[in-house]
Amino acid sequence: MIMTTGAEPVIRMFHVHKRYGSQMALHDVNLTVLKNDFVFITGQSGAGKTTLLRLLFLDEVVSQGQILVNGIHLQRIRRAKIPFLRRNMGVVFQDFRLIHSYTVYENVALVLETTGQQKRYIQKRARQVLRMVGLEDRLHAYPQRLSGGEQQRVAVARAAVGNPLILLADEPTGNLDTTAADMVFDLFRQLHTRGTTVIVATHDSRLFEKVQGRIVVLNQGCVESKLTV
């Protein structure tokens, strides 16, 4: 693990609340994530893990409180600046969000195409990350032809291909067997070694043994504890 002593914060959450009608999903959350941290957000189902990640990616907006990501105040950001914010993030969603009319390769390559990378680099990098998650032989398959676990690995490859500053992963191994889960975490470790800040939401405590990091425990929308492993 790269030491983060003295590192600057890339994410800061101040007294964050999130409500859905009368239901409180997050309550008074305060959290600082430093550059190149590896953070696990854990807790039981319904604890608020997915909501927290969605707030960071501006899939949702806070009901109360403040969030800063890379110095950008998310409550003041102009709509035109949101794509720029997201371009520096890789996100693995629980529902994959793959483009079903695109092949596996096209889903992954699209991330690099939108940033204007050269075709030769796109081909090399997309194939590289797909090899790392064990899908090099599925380049030309369409998502509907893949199993849930394979779609999950495509989603991970897509999130990782651009070497993002921040990687957010929501239950990234939920549909994977042990071998595939190890492939995914090898990719996360490589990104972390290169300087990516990784935040993984999971209820699976076995993942904590795969990489050194911090553990933030949510309980009914509140931060119950913060640990380092």
Second form
Amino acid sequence: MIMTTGAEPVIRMFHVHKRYGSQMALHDVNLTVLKNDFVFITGQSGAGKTTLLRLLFLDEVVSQGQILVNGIHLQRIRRAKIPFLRRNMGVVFQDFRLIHSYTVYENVALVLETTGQQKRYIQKRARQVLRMVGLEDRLHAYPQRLSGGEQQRVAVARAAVGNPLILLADEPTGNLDTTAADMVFDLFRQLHTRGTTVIVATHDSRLFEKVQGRIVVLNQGCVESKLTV
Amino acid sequence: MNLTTRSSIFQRVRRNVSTTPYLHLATTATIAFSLLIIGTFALVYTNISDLIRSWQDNIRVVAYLSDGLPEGRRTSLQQRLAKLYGVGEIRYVSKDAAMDRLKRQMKHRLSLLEGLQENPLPASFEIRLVQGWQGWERLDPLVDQIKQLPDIEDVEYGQAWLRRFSQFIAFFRLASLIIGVLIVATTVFVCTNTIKLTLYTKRQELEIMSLVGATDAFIQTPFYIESLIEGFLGGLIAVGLLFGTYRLFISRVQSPHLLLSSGEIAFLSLTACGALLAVGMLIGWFGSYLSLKRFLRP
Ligand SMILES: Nc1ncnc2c1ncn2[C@@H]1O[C@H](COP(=O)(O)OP(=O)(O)O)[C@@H](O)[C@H]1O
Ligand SMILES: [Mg+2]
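Given the form predicted alone, corresponding form predicted in complex with the partner chain:
What follows is the entire complex, opening with the chain shown before.
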């Protein structure tokens, strides 16, 4: 890949392999993501999109190869440093991963509490992102009382609330209708404008029209093509 | 740790306690129960050893004199006695004084003594030991030395049984120490498992926290705080129960002619009560430490 912008790489993957037992999930993946890129990772179900994202925030470790995030070598990072790596990333999990015993608001505010933000700021910011995904009137609901789409939007709000350097979103619109999907992408675009590097894993090619970005196609764990649209 | 994280941690403590109240109650009760046992041992031990010490302080060696000892020989004997190392105050008890004392002690059976032709009681020196000198290992040689002096018929120290008794007490102390350690270890084990149950019910929450960037300290601190509080409460309950039982016991057993007449039964000192609370908190802390260590490391 030829870089013309001179922007620094935020994520670099070198010959990354990931196996689950004998199952090969990723095979020899090489990828560079620059600061403030907007990247779609696409491919059929089972292609390895989720696996690729999970390697980036150390929910899983590579079987072979190397990954650098913000210049940090993920294979050598000390356990105590992992939380600080994760604070630079907002993650929308494919299965949402909301805390069931916390309200919508508490789920989102938690991220800012872990970093010890001012209480007043937390309240303002958490409400703000929840408003942006259309959940301002569900603040005190518990996740299990919400529809799948609403839960997904809570997950998006939680990922965005900390103004992360990198946003990793795994099928973030999988459960959403067009209006809700537009809201989510408005939020992503806003973060992107402010400098966040966004990586969206999706099998839905209609999303590519929403943002100008790069597209990385995975096929059975291998990078098939990299395009810019 | 700043204000926000602190208030978030206390909020989680409250939340944890209200979602699994019985597990927290069980931990507190376990700690209270084991501290109650340990406290009981401590109470018994301190009282008995205080008693022994006061008895030891009062040990007197009685040296009986040969009959008809002239006064001059007696005075020089007393002088020699006084020079022996460890001998404190010496009091002479004449034959008549000994008889008077006996009569006083047997005032209801005086008729028994009235038939006596002559006074059969020997004169004696009652020897007190120098303060702080009453070690068993030094008493025996002293008694031997006294026995070898002329004009001494016999030497006696009434509290010889004390020696046996204090050996028993030393054993009692060792046994209670071992039992105490076993109890503490068992309690830590039980608490570890109860806390593991709490952690298990919260595993999803804890995992998510870690994924959104919470440090181990942020995740773990509420559990440490909870078990420190539980240890403290357990200690308070144990001290309270122990004190209640003690008061009840005291009010029932007030008869002064019991073996305990020389001193009152004392409750544990403030330091000892504080130590019980500290042990409770230590148990809680250690229980959390063990369960969290296992739980959070993959
Ligand atoms: N935890 C796991 N254990 C075993 N196999 C897994 C696990 N996660 C993913 N896989 C396998 O790895 C491959 C890639 O999965 P995934 O990354 O979830 O694909 P995608 O997100 O593109 O649908 C699949 O064949 C899947 O079955
Ligand atoms: Mg997936």
